[in-house]
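Below you'll find only one chain, the form predicted on its own, shown as structure tokens.
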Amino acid sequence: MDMIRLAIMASGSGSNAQKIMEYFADNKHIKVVCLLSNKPYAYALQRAEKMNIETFVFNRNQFYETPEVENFLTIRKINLVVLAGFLWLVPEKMVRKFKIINIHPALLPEYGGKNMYGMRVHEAVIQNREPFSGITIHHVNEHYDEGNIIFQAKCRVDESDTAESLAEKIHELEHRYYPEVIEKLVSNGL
């Protein structure tokens, strides 16, 4: 089997691409090549730097208007795109021309869209007295969070449970099943 060759895009903290990172370190078939970001003061680029894992910092141009990212993948013979905690909405150019996932931090197709990550979720999923919440791994097309389900984790929303607490029990999924299911949709071809 060839190296299948991973470029994570985040634009936050980076916790889920620290446990993609680590997951892969030594996997002798997949392989985390670069971490790409459009905020350079993103605590995920910190991370991949530790890691000696190659970073890029690109802006609004560079990504919607010239080429460059898609370059920049494509020399480092990128097979598939991960985007983890990510913001920007994937121009149909690169969604056609890469395969890329996404993880999104509810059950969609509930809570997706436009505006709802991070913490606007929860609150959202709180507010709305939801009895579960959880993560859904889906294959990115050019809309936010309409992409084709590849997976769903589920967690009990408790009458107890704030955003924060919430959000806290939503981070354990993706840090547990999303380096899985990356390495399950590759071995079975992607």
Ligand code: GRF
Given for the second form:
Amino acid sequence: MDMIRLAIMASGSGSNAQKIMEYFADNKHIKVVCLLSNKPYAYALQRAEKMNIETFVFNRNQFYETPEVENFLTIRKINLVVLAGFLWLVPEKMVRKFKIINIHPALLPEYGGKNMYGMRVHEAVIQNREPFSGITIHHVNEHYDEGNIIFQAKCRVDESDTAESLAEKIHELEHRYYPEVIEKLVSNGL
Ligand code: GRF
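Okay, that was the form predicted on its own. Show me the form predicted in complex with the ligand next.
Then the entire complex follows, led off by the chain already shown.
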């Protein structure tokens, strides 16, 4: 089996990116090749550098108006792009060229869409007194949070939960399942 080459895209802290880089560090079939960010100071970049994974920072113009990001991925023979807290909408030309997946911190199709990210998701879930929340791993298309769902895991929302405590529960689920789901997807031929 040829080596499957992953690129991670992250805008923030990158705790999910970290788990993925660690999980595949010694894998013979799957390799995290690079981590890309639209934020020059994203902590995710430092995490990648510490693990000797190549990084690339780009701006809005490069992403939407030039082929630079796609070329970067093509040259490195990337088979799968993994979004891990990446906040910009992926342009259609890129969605067509690459297989891309994302993780969303709620049970889509609920609590998704353009302004539903980060703590806003958890605040909305708490406000609506939902009994459950969870994570959704899905294919990425040209609309926010609308690609086909690959995997979901649920957790209970307790009466005593705040947006912060719920965020922690959700992060635990993300860290536990995102690397495994990527591995499964690869072993099923992507
Ligand atoms: C995660 O909750 C993920 O679901 C969302 O952004 C957050 C990223 O967290 N898309 P981190 O940067 O991986 O810690």
